[in-house]
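In the block that follows, a single chain appears as structure tokens, in the form predicted on its own.
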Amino acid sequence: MANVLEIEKLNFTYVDTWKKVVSDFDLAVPEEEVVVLAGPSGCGKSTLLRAVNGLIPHMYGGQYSGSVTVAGKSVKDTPMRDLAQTVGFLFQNPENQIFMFSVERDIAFGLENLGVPRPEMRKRVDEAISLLGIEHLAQRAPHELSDGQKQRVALAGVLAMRPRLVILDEPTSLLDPRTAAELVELVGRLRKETGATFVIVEHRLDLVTRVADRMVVMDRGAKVLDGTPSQVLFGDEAELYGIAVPAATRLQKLLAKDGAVGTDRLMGPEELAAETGRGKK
């Protein structure tokens, strides 16, 4: 399977600044994967991300090497424009790309500005507007909506792009519990329905693992940890580099050493609690 994105000795210095963010970092990622970038508060994940959709060289200047591909461009050498039509980006939060007086506008907002043809926007927008669930707010105003149907929004106009990789950055950052699991069941979904590839940085690491295939970990700029949410999460390193562990997580750690439970998959509370109780009986 071909790679999406691949990443090779990057490393990056901002203007006046004389310590890497990024350091020598390297990441293939292939079709359709998902892939969440974990780690403490500035290890670099943000200019990671900056680096990927284009913002690195092209908007932030400093000191730049390595290489970016994403589905064969090299970011470094490709037009914003032509990038945008690869790699799509939800920021945290959603009201910071939605510009439009209602959402079937704002969906449309980047074909638009890319002079798509009318039949064809029509076309697209319609798709994305059926693969998010939002028929209902189509003709809404988007200060009407709620910050999780805004999310939605925002990522039908990054889907109606029809980009070959999602970033999702922080994505559940300002959504209750229960509509914050709804977007991340959205993302296991959309995977198989448009066959994109996904990178996701995301702290509530509880949710994202259910629908992630790996997990990397980031620390003072360089890649420290490479695996399946299981690999990394039941590791031992994973805590000593600032990774919040969900509490079931580490619960199955503590039960898999007195053979009542497998470690080969993470498990939430409730599958947990059913096989505990299966064991018992």
Contents of the next structure:
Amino acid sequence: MANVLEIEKLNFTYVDTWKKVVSDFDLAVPEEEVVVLAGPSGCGKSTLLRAVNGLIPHMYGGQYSGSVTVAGKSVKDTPMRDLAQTVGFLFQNPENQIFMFSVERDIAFGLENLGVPRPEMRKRVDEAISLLGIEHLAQRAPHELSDGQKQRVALAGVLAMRPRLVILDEPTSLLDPRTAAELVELVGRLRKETGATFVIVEHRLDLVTRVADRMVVMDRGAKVLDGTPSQVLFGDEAELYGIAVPAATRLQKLLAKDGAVGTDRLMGPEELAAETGRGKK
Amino acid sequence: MIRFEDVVFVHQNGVRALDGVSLDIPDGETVAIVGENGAGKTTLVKHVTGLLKPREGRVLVDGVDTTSVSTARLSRKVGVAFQNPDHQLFSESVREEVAFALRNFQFPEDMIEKRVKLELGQFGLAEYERSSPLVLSGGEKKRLTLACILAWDPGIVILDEPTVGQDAIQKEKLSETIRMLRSQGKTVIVVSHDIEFLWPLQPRTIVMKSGKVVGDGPAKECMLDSEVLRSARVAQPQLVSFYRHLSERPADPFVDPLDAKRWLSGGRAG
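Same protein, different form: I have the form predicted on its own, so give me the form predicted in complex with the partner chain.
Every chain and every other molecule in the complex is listed next, the one we just looked at coming first.
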């Protein structure tokens, strides 16, 4: 399968601080993969994402070497306008990206900027609305919506551009746990229905590991761990890098030491109880 | 002591953000307030600080009705770190930010000097002493707001979503800070969606839904009430969910994965 994202030997230093923020970073992500990117605060995650959506080097100055390629386009040599149709970006706070007077107009905003013809725009907006199941919100004003609804509207705006790669930067940090779980499940479904590739920066690993195929951990600008979520979280290094290993996973690891349960996959609390042989019938 | 007597608060848009809330929070208690977005959690804590005044009912802080004192006077007793640190940071430097309230409360200069140093050291911000608060990361700004509050040593400390944007290491430090405040006898109120962060602290837990208190008790009791949690859209801690799915179980749910492991292996040996 072709790689949607290829990062090769990326190094980046911001011009104002002269601190190397991304260091010899390599990553290849095939189509339809869902990757969780984790690491302590200040490890360079946000900078790396900027280098993927083109803000680096197009908007932020600095020392840049290596290459980032998205769907065959070199990020460095592709204008932001073209990248906007290839890489979608959902911010932590949806307030940063919804600002029109109706939900529909908001979803159409990116397409309007690209000058997409009306009938095509209509089609794509409707498609995005139905993908996210927000038909009932289409005519509402964005500022009246709940936080979870706003996050869905912002994501619809991103998907209307039909990006090959979607980046979600801590999408659940402002959501309550149930709403956050619904958003994460939505990502799992969208991956199947749109064939897009997802990179998610997220601290709530109990949620996101349910849909992720892979987990990459960054520390001081470098990639330090890369594997399936179970490989990374059952390894001994994750906690050293400031990764919050979920309580059920810590318990699974403890129980696995005595051979009570396996570690081939991450188990939720209910499954874990059943696997110990002491679960409710 | 904080007392809410049948408090009603109505937003300008007509939403009853607090709909008849009655509560007593004795001195020295650690309290978690949980519930979905819009349940009224932040509105509730803004009543403790006096930033909002009830439309009906009364809020008493140490026996004083919040409508009868200025918010400035109340703030000597009640320190609050809001969810968005940008709403409360405005000084030119990190040290001035911490010193600001101390000057307002007329602490002597040498005392201010000492408190600023102490708090910045405590929260790992000493290297930014002369930087503008605006250059800090989101997590650092949150720690700065906490440093500012603890500097004047209020008896009641309120933290609104303190873990947002914090990684596991910082969360652990935050958890230690809360334990320290608790051992100093302070009242600590934490508003949070982060159930897994709250669970090891075992706070008294208040569950809110649509402006009402729908659950209130020790974490061990509250977090076992799946009905209430589901209706309030609050997640159950993973270890509680594990406990519930066991056929036989001890009297109380496990606080730490090690407790669960010990109980399971003890049970097997016997």
